[in-house]
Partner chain sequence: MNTDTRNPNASAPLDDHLAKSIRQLGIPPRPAILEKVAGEVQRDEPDFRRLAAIISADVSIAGSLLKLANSPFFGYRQRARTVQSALSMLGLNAISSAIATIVLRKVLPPLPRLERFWDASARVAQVSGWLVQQIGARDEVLSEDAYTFSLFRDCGIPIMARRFPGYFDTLAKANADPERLFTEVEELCHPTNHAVIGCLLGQSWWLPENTCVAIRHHHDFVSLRAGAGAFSPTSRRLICLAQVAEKLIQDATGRGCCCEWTKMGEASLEILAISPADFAELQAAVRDFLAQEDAA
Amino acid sequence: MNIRTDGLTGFLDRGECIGEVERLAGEARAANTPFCVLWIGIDRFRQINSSFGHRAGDNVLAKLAHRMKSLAREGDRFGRMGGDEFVILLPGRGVAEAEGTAERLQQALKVPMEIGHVRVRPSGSIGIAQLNTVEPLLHVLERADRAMLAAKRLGGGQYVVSGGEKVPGRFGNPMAQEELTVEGLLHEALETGGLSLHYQPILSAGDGKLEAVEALMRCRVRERNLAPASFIPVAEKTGLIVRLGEWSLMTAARLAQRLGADGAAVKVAVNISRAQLTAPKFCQALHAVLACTDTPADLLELELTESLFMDMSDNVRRNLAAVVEAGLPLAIDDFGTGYSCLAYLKDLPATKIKLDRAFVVGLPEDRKSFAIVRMVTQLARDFGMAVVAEGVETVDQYDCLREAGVTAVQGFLFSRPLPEYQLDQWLQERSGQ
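Chain-only structure, as in the form predicted on its own:
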């Protein structure tokens, strides 16, 4: 057992993990027995460090590591790959047993803990990979890492079993072939018109009146539809997200201007990435969009993730202040998915909170989620902020959210995201009714 001074006694370090994977994978292949790797990434850990400090963050990691170790079975090996990422090596176990371990891990990780006077609910994204008969031994570790990143892209708090990715990336080798392919397709989409926006209506919870539409990017190149979960991470990694964001903002503004000119003014909400908001020329690009499209500023709403508000640089603060001065409303998207500190709300320039669908999916049976929705709604009302509930799919959910006092609702119950021509038809049908 390793002697550690960071509260992670019994955990191998990165170099030791790699050596142990090679040894155990080699033994498994020689004996024709299964061998699985679990790669665990703690979700949104950066917000803990930024909110409570690195000492508190280290304490949280030590507690979570202890929870993981408490689930150990004979033969398991535990390691820390650096930062907030861990691995568990399972010699002699196949995917089914690894999935059972992942489910127990998630239950253990999400038990609430206190940091100072704040109660947080950690979670982990887990990637699972089983050694196959032909790949180099270390590729099983790489595939578990990639599966973990896929789980994070799906929202975290879940596990993903590797689909057989065999091209390594994070151990010094070239970027995965699929990522290179997606990057090339994104460049082609920008040049050939393969990008489009679909729009999902946001309705008043009280009278069903249309309040806004959210613009959601889609990409189709060479008869291939790229899922946002696959191309957005690649765009962020390569820097293409800034170009995609500028295109999205311009396209959404043109729709807002056209609808306004037709006498059907509708606010269009556009997601803004961290890379855009940290860019020094973000406000220049924003004013150029408004000027080129002749769009009133109040018809565009910028949606920013909660983590961006909680970890703001001076440049981000300046850009946000300029956005507000220009007259554009701001919304906090996916509220509740990070380590939310409600005290932040009183200082934010946002006028709207969008509750993540995680609080909606269990309604009306999940009374704890209902209590959280009602509490946030009341607090937001006191701050003069609107609350939108995302992911509404059933009438029972809708009725429950209305009871909790949310301002507006969005989800498949009312409409799926629609391409522009179908949105026009949807608006005409509502007008006729």
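Residue numbers count along the first chain shown, from 1. So that the term is clear: the rigid core is the largest set of C-alpha atoms that superpose within 1.5 Å between two forms. If you're wondering where the values come from, they're calculated on a predicted model, not measured in any experiment. Compared with the form predicted together with the partner chain:
Relative to the superposed rigid core, the position of the CA of residue 229 differs between these two forms by less than 2 Å. Residue displacement note: residue 371 has its CA displaced by under 2 Å between these two forms (rigid core superposed).
Residue 381 shows a C-alpha shift below 2 Å between these two forms [criterion: core-superposed Cα displacement of 2 Å].
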The other form holds:
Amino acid sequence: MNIRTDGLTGFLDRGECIGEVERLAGEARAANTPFCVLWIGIDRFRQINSSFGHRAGDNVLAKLAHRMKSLAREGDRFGRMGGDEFVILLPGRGVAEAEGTAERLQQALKVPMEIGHVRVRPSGSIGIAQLNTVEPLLHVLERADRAMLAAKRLGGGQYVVSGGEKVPGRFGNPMAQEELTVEGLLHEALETGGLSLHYQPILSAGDGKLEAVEALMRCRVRERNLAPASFIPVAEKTGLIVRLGEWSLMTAARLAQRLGADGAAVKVAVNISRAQLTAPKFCQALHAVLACTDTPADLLELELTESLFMDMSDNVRRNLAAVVEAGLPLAIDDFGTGYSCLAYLKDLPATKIKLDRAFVVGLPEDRKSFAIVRMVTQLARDFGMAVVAEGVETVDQYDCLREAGVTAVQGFLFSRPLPEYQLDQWLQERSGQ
Amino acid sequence: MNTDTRNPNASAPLDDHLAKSIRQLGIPPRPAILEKVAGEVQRDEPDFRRLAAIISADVSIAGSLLKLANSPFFGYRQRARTVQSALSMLGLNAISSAIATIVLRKVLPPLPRLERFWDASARVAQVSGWLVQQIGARDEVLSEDAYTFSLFRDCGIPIMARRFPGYFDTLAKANADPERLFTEVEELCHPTNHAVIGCLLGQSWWLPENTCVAIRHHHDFVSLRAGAGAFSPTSRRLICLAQVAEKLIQDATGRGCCCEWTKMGEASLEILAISPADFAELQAAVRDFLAQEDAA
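Moving from the form predicted on its own to the form predicted together with the partner chain:
Time for the whole complex; same chain goes first.
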């Protein structure tokens, strides 16, 4: 095989070197072994060139190349990327070993050398990058280059390990993994399919018929479950909640569409965040979801917490009107736990109230809770709204809620939130009964 | 579609539903193969062999993936001969997008008037990828990102056309409007626009955030001209690359130019730092590239 090498140093030339990175990195990835690239830039080389001339400069480069090569271990490859920049490819070596090599290299480069009668002390800036599993093969080279430039900015004679990138897998850097915040994980979930919806059935209190399911978001990244209590607040703070919300709408609408096409029209209820409802173009997204999924609008229900109605901005008002115009039913979520203000009930186009579990948990003994439940159901009936009780866990609670007049129930007594395939099984079992 | 990736049996009923829904309604649900790929990619130790097995199960996707990895714009010297080597060359980050681009066309509603639309999208995608190689990768935009973005950019159009009668007339109006945003013209006639649909579809197919944002704003010349702030440099760059690619193709093929270049051309060239002289060179070079792609 004809391998092109650099005439001055005997190293692989640039083109050959890129081909070699591709080959070695490919092998490493296939065999699940580590692979590192060192990118070496000679510090202040331009100065040497301009002070002593190009011939002397070439001489220095040749000597430095020789020093580098003297540190070679079996399997290492040496390349000249042009001018005063070199790479060393280290198949089978992880970052720790590469750092060792970089330190030895720097020692070797620093040995003074004579140019004519002048004694110079060369030094090198080194960038280190380890192949990870997520990037195209040649990126490892680019990262090494960038790390070298970062090392140069430190003033020369330093090395920098390409960091900040996610390095999952067996050779992952545990520090980098610890530093990943929930936000990072959320981003990753959004780009790798780590989100899912689970669905909790809502049953008619009268005949136990399935009325709807509530979609609840789950996040699983790197084989770890993130609790909604940990990722929802982060999503709200960072604005990611809008994207999560749009994703939920789309996913929930698909389920509604599919169940409808299978002949079981079941409403799917989705929680809508404040950030979504206050955005001026919320309804465009809503219509986009309906257009994408061909879901009948009345099968997609939006659940809004009552705190949203405390400060009805123009955007919120407009969005709510547009939602109703599009034919989507609205439900008020967590009713009774915010700063309940009954005035808004009068104007709000909602068709359903979801009574917070706080009023259910003490039943049937807690007569005050019972009184509130009965009062709310009475009010709702007069408004022509349905009342769903959340968090129903015992038969006694269920009986008590029926006595109070709630129209539908939801809770572990009937089913926990189910992933989609289990919901299908659940539906099948019920239809078989 | 949504599945619990921990359950190995989850995919069986899912595939049935998927097949059924495509047959019955032509809706674009997230394809099961993307779910399976996602399930593997997000493991702690993704296994390229398992991934290859998942993808090889669909011969046409496997074939397209090989073709994609060997496409001139990736610039690899080796040729991928197996699915596993194609995967290994592309890297985990690119795989989901690559597969999404391959299955996209299969699942969108077929519309007789849109056949040329797909060819045009594919062409813009190729030239966008090529363009990255010509002017260099910046702001985290690689060839494959530009390719994916350009292919998804207008995928909302067939969906709009299916949903809203009269959409083709709207398209004609929007193409000819010299002042308003393309999407504004759509919104005058319909309750949503193709950019929002494309973005939401991209999100539900797990495309990268920056790509989805770029899809959503790809006609927003006002924000583009206003500079930083509206969206990330990555999104901005994606939008500009596709815009310039489209213009290069139009110039090379002599096909008519719509108003988008008037609205976005100058800003796009500026953001990509393409000088008039560079642009003239690109105009010459793209002809060779197109000929090469046609021959491949």
